[in-house]
Structure formats: structure tokens, C-alpha cells
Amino acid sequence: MKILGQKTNRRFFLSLFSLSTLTSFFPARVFGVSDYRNDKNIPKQYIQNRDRPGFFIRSANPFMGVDVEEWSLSVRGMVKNPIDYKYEDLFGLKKKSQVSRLKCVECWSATAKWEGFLFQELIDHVRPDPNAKYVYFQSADSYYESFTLEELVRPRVLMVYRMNGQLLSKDHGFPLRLIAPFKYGYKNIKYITSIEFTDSRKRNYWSNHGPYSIDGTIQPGIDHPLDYKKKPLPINGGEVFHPFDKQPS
């Protein structure tokens, strides 16, 4: 897909990426820091679950990491116009950014301001059929998710390609990932491969493989978030907010 009003450099988009993603390619130890891994027999370049300090990592399905070069995002199923992005094409569609939580059914939260665009945006370029009411996502360490149409929509939701002033690392979902503040993290798919509209509800990952709903929806509890010593703290459901957030006006 072209970016509407300007001419796309491939070249300047993949340096880019290149250099502000650089470290996270290297082995922890050259940069004398622990790499955190969950599973020591998993090899250390592997996009696996970390504890790491200020935002753990998780992922379904170990795996090296999507080589931008050979990616795409394919826009299918009951539409008018199937897209297939490119990595530079996502640049193009209008940008929002915003401070939220990722809330983990561990109990932990983390907040980070993330940037990219609203489905909304999706939507427009593709014109759904009518009668299309679910979306479903697929990703390259083959997890899969689906919502209501309605969900996607929600002014708080983002297709997301960059976190905390750069872009995405590999270990938090890059290139393209979606946050759904609203949604436990394992709603909140990473690795975004394909998107597809359809007229009735497809898979789950973890109500197929595990003991999570479909839902996802935030429950009231407790929650005990990293960037505030873990202490417990008690939320309402929905998204998370804690008494040290600024919240959105």
C-alpha cells in the first residue's frame, strides 16, 4: 500500500528500525545486564517470558522475532478492499498516543505511553460489510485472538507501533501489536500478521489452550503494579487506573 500525500523510502524506514531497535539484538551480557529469562534452556535471542524490572514480557509461543523485511499485515475477509500494509505504510495512517496500563491476569500492571492509530482507520480503508461484527488477529508466534467489532472501536483502543518514544521492541510486540486497556494482556495480541473480518466469533488462545475467557474483560480486584513496588492495590474493573496515574481528561 502507498502512503497517501508523500512518496514511501523503504530504505530510510528499515535503518530506522534498525538503529533504534539495535540493542535489543544483542546478548544481554555485552551490555553487562541480566537477560531475565523464565526458561534458561530457551536460547537467550528467543522472545520468550522475562520478569524484567519496570515492564515483564510475556509470549505464548517462544520464537526469534519477525524480520521486518518479510513482513506484512494482511486486512481480509468481509470487505470491499483487502490491504496488505507494509511495515512504512503504517506510518501513514493518522497517529494517536496515549498513557495506559497493561494489566496481567498475574496480578501485575505496567504503564507506558504508546503510539499508533485506531482501528478506525482500518476500517476506513477497507469498508466492511455490514454484517461483519467480529475480528479476528493472528500473529507471527502463531497466537490468535478475536473481539467484537464494537470493542475495537473504543476510543482507548490502539494499534500500536511504538512504546515510550520508540519504536516497538521485538520483545513487546513488534512490529505491531494492539492495546486494549480495557482487556487483560492476553487480549492484547503482539506480533500482528493478519487481521480478518467476519460475521461470527472465531479462536481464543487461552479459552482454547488455558483457563482465561473470551472476554478478557478486566474484573474488580487487586492489582500490584511493577512501577509502584508491587504494592496491592484494589481497582474497579475495566481499565486500570492507580492513584499515581494521570488519568485521561
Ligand SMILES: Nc1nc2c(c(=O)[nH]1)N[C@H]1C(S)=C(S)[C@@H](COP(=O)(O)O)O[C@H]1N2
Contents of the next structure:
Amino acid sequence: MKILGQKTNRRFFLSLFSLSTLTSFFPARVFGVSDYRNDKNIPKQYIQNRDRPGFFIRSANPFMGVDVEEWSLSVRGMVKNPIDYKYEDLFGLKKKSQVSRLKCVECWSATAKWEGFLFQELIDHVRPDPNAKYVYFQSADSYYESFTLEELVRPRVLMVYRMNGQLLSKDHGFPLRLIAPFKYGYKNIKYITSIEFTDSRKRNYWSNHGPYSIDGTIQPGIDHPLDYKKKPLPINGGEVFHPFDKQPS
Ligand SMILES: Nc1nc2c(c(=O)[nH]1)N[C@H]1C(S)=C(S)[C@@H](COP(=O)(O)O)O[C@H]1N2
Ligand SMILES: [Mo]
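Follow the form predicted alone with the form predicted in complex with the named molecule, if you could.
Following is the full complex, with the preceding chain placed first.
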């Protein structure tokens, strides 16, 4: 396959995964595709990677988005009081907002005003067992993330249902996502459907599908944010080393 010799980025993984999902829908069209990075076979109405001005969209497993009638948030595991939240229930939790930057390992970043509630609100309701040191998130698009409980109660970690003054859009994680500004974008899980308290650490999506850590804390370095006067500007931030960029062609 030619693609392995080319300068390839993480989309290579994304696209491979998308293709295997879609083969069942479009077997004839997928067969023989040589440049997987263009994602040409994903139906237009699917949530998928788009380099949209202002705020890019990243979606590892393209899907149609969440139907709020079917949605609930299940909070369970090592807790005294497991709870299923319906969408309306989220708005009964104490509100909090912040402006913060989301930074992807692909070297783009963007800021938004985020509104939602603190993770502590959930903790207060479900009352985790003292031995529950880790939290595992699952989402409607078969994505998953994992945190220590301690990380989730740090300042500026928010469970988010509004972005820039509007309900989260389908693409940006409707109905509920996590924002953790000190973690790379991939940790900021969208379309959350379940939260499980555990006593051992589970893996996350991008440590299983690419060269990314489970921890995902932003590393020092140089970055080029999208929204600084439309030209690259070094800021404190970082890039993750990508092995494919170093491969000889
Ligand atoms: N459920 C889910 N959450 C996800 C992703 C995803 O594919 N599925 N992509 C992650 C990545 S890699 C990034 S950079 C951010 C991007 O958020 P945005 O699409 O709102 O810009 O979402 C993260 N959360
Ligand atoms: Mo990302």
C-alpha cells in the first residue's frame, strides 16, 4: 500500500477504522480505494472530521449523532447510589461556565465559552466508594476515555452542554461532553453516555488506536493555534511526537 510510504498523519488510523465500519454499507465503493485520508465514502450527513474555520471537528468513528429521546447518562460502578440522568436532569445541576482552549495533538487549537456543571455534582449524587480511584467514560460513537478521579475534580474541568452561548452542536458533542483544558483534545470526550467508577485504570480509545498516551497531559513545546490572527504563532503548548513523520519514504 502506497500510503505507508507517504507522510501520513493520524487520519490514517481514523480512516482505516471508518472504512472497516462502512464496508458493510458500501462494499463495492470501498474496494480499491487508495487514499483513505480523504474519507470520501462517508455519507455527508455523518459527523466526521471537518477543518471548519473557528473550531475543527474530530470524529474517530463517523456517526449520525445522538437522538436526545434515546439518550441517557448512566453513572455507575463503585458507587452507593447509581443514577440514570435524562437530558433535562442535567440542567438541574449547579451551572458553571468558563472560557478555555481545546488543543488537539494534530497541532490545532481553539477557544470557546463552555457551560455545564462540575464533575463534583455527580460525585455528590452517586457517592463513590473510597476505593474508586478511576473513572471510565463511554460515548455514543464507541469512543471511550479514562481518568483518575482526582483529575476530574481539578479546577476548570467541566461537564459541558453549551458552547459559545448555544446548546452543544451535534458535531461538538451533543448532548454532553467533557472539557479538561490541561489534557489534549482526545481526552475531551464527546457524546458521553456512561460514566463508571472503578478501582483500576482502563485504557482509552487513542492509546489503543494510535501512538497516544492514556494520560494525555499537554506537553511543553510550540504550537500554532487556529484563531490567533490567522497566522501561526508560537505559544506554550506542545505537540506529540508522531512516528510516521519520521519514516523514510
Ligand atoms: N466521542 C468522541 N469524543 C471525542 C472524539 C471522538 O472522535 N469521539 N475526538 C476527540 C478529539 S481527537 C478531539 S481533538 C476533540 C475535538 O473536539 P471537537 O470535535 O469539538 O473540536 O474531541 C475529542 N473527543
Ligand atoms: Mo484530536
